[in-house]
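As structure tokens, one chain now follows by itself in the form predicted alone.
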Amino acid sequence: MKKLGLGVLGLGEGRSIISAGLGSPRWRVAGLCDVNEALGRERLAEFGLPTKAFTTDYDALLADPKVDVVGIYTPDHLHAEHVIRALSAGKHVICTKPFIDCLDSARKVLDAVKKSGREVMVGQSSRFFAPFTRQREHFEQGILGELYCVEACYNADHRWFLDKPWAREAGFKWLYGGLSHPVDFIRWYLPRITEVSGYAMRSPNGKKHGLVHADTFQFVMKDADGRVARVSGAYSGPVVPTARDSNMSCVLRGTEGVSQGDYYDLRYAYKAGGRSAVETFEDQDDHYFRFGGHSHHAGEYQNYIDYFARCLGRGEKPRPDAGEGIVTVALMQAMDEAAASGQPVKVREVLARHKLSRLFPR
């Protein structure tokens, strides 16, 4: 199979997908782009790429015939524009989460996808992390029985992230940036969430560091069949040591069993079919966490770009696609509104306001 040419836009978070592309037999890194020229030179040196591989001009990256797929890792509020421009240039797209930062641009994005005939995948990386892929296998095999409850959390001390100037602007929200990981877990298993209630607050540390929006969250949800879910997260303070808490977890509760995937300690535990077991994936630590401690998880990126390549090769639609990504944004907007009003908010009503009702899963 011919290698796919990868163009990377945004070289901060994009550092992980560069590593993924270089480590995969299915890809070649064809070009890098960032408005920060110094960061571009740093990435060229780090990964041994030629000077000509970098540009500060997005249009130049899009015009490069060697680029088949654009990986978009820019600040959240720029995603829609960058996705549309890549599709208009005839490129396939991988876009980091959240897919877009609000629903105002959703229809334009969907129109661009349809017109281009190209594939789009939202880079929900946690789906491609070993404990959670194993958990998904058990779910699909049916060993947990009928699923009736999902619980997901993601807590992290991300005060360092606020050193990025745009992270302290009104356009940045941890609800979309951080909480989108556990929210995606919920939608992976309960895609038809209909209503959400909950609370959010800006922590003392968040206020101290100039954060505009909330950084601490607790939400409950229900789906069209009456099943329930819980999502929580906190991002501007110390976290419990990993010996006691993985910081990111997904729990599935079914009629015949229960399972829990844990992120940082690469652990999966389940109880079903008359047995209990704990599986660890510690031998894969070097694959997932290649640099920066556990702050860059390039192994997940390699797993999902290889999945994307397989989908393109087979003519299959990758998941989550643009439509699924937009419904997840609608759920997060409903969460945002519920926290502001103190009242439950229906996801269908949020979609309807933006003339997106057809996207709600049947």
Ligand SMILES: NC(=O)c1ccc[n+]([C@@H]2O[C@H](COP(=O)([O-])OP(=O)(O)OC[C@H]3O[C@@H](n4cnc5c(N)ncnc54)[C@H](O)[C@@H]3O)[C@@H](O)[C@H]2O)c1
The other form holds:
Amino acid sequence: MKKLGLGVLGLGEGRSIISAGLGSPRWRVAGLCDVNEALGRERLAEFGLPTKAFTTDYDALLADPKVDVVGIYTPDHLHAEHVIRALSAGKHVICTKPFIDCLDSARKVLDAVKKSGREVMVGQSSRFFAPFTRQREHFEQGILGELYCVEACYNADHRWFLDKPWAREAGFKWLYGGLSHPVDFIRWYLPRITEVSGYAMRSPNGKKHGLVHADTFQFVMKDADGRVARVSGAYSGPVVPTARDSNMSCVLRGTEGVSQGDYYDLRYAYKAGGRSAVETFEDQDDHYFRFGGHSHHAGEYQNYIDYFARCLGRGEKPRPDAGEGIVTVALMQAMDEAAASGQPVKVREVLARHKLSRLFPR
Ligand SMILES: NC(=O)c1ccc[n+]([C@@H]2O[C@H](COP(=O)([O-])OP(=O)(O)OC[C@H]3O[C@@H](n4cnc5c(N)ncnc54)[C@H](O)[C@@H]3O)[C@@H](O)[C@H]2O)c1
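Please give the other form, namely the form predicted in complex with the ligand, since only the form predicted alone has been shown so far.
Expanding to the full complex; the earlier chain stays at the top.
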């Protein structure tokens, strides 16, 4: 089996995919790139990589024939440009969430995907975290019966994140940066969300720390078949202790059962198929969290790059792909507009305004 050459752009959270690449028999870490030279040196030392593996020049990384796939971990507003450049250089792409930060560049991204013939996968890491993977397995086995309601949330005390200069710029929105995790859960189960209503606010802590946009959200939505969903998140204040709340969860309600995946304590609970059980995956803590604390996602990335490599090997399309990622961005844009106007917003209308109607799943 030929190993895939991984090039990593953006070495903050990009640290996790370097660890994942080095930990996988399917991958070889071929090159790193960041405009911050000191950070580049730090990562080379951390992972024992040779000096020549780092560059500050993205074009040089893209020109390297040893790089087959570029993993993109730059600030949200740069993803579209970086994805297009990687595809134009003939590379496959794994791009972290949020895939893009507004729909203005969506058609250019789709054109670049089509022209390149390369694969693009959005790195929706939470899909690849054990409790949520297990929940998906149960869903696919059909033990919940007919799914009719999904509730997802992601809360985090991310005041530390606001030390990053780009987090206090007008381009940065927690609606995309944070809420993209639970919104992706909703679309994983209810891909055809048609309409959303909700509220958003900038919390007192958000204002104090110089945040430009809202950091606290409550939304409800429905899909084309009348099923309903709820999404919430708050990012600039204390969170409930993990003994009582896992900070990120996804609840599926079906006619024959119910299940809940929980981020912290790697926990999954369900009542279905004549059983009621709580499973934990705490034994996998070292796989998921490799740098102390819970601020990086190396294990999830390990799981998704191995999935990506398996898909390429079998000629299958890795998911979520660019089209699915863009519809999720359209839903987040609809949420943004609903919060601003106080009115329900239709996802199809947002897509139509950007000439993207064909992406709405049939
Ligand atoms: N669970 C997840 O999937 C997860 C978790 C955390 C962060 N992220 C995502 O990762 C991305 C990066 O977040 P972060 O926390 O690492 O931010 P960060 O600011 O710590 O890191 C971004 C890096 O990109 C570099 N950079 C900026 N512009 C560049 C350019 N033009 N060329 C090359 N390098 C450039 C910066 O120097 C910096 O080192 C964001 O999109 C964020 O949403 C995803």
